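Take a look at this single chain in structure tokens; it is the form predicted alone.
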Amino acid sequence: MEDLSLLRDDRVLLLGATGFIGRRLLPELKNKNIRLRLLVRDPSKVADLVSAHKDIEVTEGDLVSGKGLDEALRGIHSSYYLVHSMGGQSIFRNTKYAEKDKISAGNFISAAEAAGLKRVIYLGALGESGKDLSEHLKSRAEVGGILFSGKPAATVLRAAIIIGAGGASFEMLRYLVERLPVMVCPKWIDTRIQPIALPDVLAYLVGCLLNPATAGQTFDIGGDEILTYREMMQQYAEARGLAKRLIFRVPILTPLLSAYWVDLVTPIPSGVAHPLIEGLKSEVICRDKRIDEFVGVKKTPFREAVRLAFSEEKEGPGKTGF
């Protein structure tokens, strides 16, 4: 059996290093003395980590038209795969993302058997396949799907919201508790949810980089609480200092409409919201922890995660990273 171990010389390539996760997760790859390439599309929204750290390349590509990719994966052992499209400003502009992430996905394969590469690891999203699954958790697991049938061993985490400043996710749920006192929802404000605070997630990519024991398997991510998203607002309240928000379920709210509804109320444009809050019809829990018996990681309550979300001052309300 091929050793997948990283050595002292390899050069990983980070996907996504411009997003919500690839920003947070290049420092913590650095901190191990980890080599690194991005491939962006525009290097100048990457100047900044550039200078900030040693022994960084940069490749500029697209991985939906499969520019640079070649140069990128040349000489590569591992790869990152934090890319997907969450769609547009508008409803009626997103449709097409899920057709453009399983582009982007096969481009990324294709060249990475070429490349010779070892390992890619994915952040997708947690789910269970059926015919209630979102377009958009039905997009996650698509890509995640098109990167197990590569030469590379995969290993795909999956995790429901992630807790952090500037995820979309995140933003959403500040703006809706900061800013609405009393909210009318829909029947998904009780659906059952598996928060993870941001630095676990990073924690976790780092570990299963690290263990190659991890190869080619797959595993549910999250914090040690199972919360509804009602619970998750009064919660987000309290770890605020804010009153109690008064909630009341309505079954009359339609996703399309919710979408509008936080469209209006946060920054989150509907083109972004509507997948989001399709996602939240589905129960988002973890089935298996079998994570932990090769990466440990000491979970954070969700409050505290609140808390560190909001220690990061450069985000700040509205700097999403969608």
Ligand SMILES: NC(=O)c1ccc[n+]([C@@H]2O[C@H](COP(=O)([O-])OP(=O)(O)OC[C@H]3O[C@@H](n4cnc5c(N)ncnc54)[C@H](OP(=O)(O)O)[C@@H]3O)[C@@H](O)[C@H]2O)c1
Second form
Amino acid sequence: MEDLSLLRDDRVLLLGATGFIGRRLLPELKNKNIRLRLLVRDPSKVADLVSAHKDIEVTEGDLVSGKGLDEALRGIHSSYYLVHSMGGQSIFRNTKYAEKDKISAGNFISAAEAAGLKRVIYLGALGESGKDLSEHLKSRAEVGGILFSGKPAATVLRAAIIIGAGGASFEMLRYLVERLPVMVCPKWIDTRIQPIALPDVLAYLVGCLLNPATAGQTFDIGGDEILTYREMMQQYAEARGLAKRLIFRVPILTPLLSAYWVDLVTPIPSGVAHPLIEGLKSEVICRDKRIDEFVGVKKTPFREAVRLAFSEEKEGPGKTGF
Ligand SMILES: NC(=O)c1ccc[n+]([C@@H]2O[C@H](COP(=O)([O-])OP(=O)(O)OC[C@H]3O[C@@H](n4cnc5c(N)ncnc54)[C@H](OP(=O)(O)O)[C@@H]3O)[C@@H](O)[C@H]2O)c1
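Rather than the form predicted alone that you just supplied, could I have the structure of the form predicted together with this ligand?
In what comes next, the whole complex appears, and the chain from above leads the way.
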């Protein structure tokens, strides 16, 4: 069997370096002296990261068109895949992102096979298969399937909401709880979910690269607590020293109405918020803990994760790019 260990001179490609996870993962990889190349649509967005660290190569490209992929993958050992196409402002239902994400993953795998890439590590989303799954969760699973179908050995990590400043789902939670002492919510408020702290996600992502035994596997990753959205909102308020939130569940609110409500109360672009809200009806909890046999991570409790997000982002809503 081929040895997939990463050697000192090997270079790793980071896709999504300008994003919430990618920007935080980059310094963690540099702390381990990992040589990096980035493929970005706009190099000016990573100028600060590149000047703060040694030995980072930057290539310009786009996964949907496939431009720049061959050059970016040349001589690369392993690649992180931290990309999605949700975004934009529209009151209409946006499903184009799913098509773009399918095309992107296909372009990536064709170029990766041609370049002889050994491994790809993808951070996707938790969620059971089934017809009730939201478009977004289906699309994340579809991308995982495409990456798995290629020659490079894929590692898929599946996570629910990631607690960290600037994450779209976390920012939605934060704006709602900070701004609304009283909330009227549909039945998703009692859906169960298993959040995970950003530092724990980063530790798993780095750990999977350094442990080749994780290649060719899918793992669920989550914190130790399974909470309903209601409990998450209350614990968020506690961690921030806010008064207990009054949350009423009503039967008449549809997910679409709550999406319009989120548009009013938070600055999260609707092209991101609406697909995420559609997914709130699905229970997203880890079905197995096999990852612990491969990568040891001490789990950060939810309230501590909220405090960490705020120590990174002291000035509260409005300072995270949304
Ligand atoms: N955030 C969470 O709570 C969460 C939870 C579970 C799983 N995940 C997964 O984690 C991964 C990363 O998510 P994130 O929250 O970091 O997302 P994000 O902040 O929105 O970042 C998305 C990244 O994708 C890049 N991108 C989009 N389209 C591209 C294209 N056509 N070509 C090249 N790059 C492109 C963006 O680059 P630009 O700067 O050019 O737009 C950006 O760097 C995703 O797979 C997501 O499903 C996230």
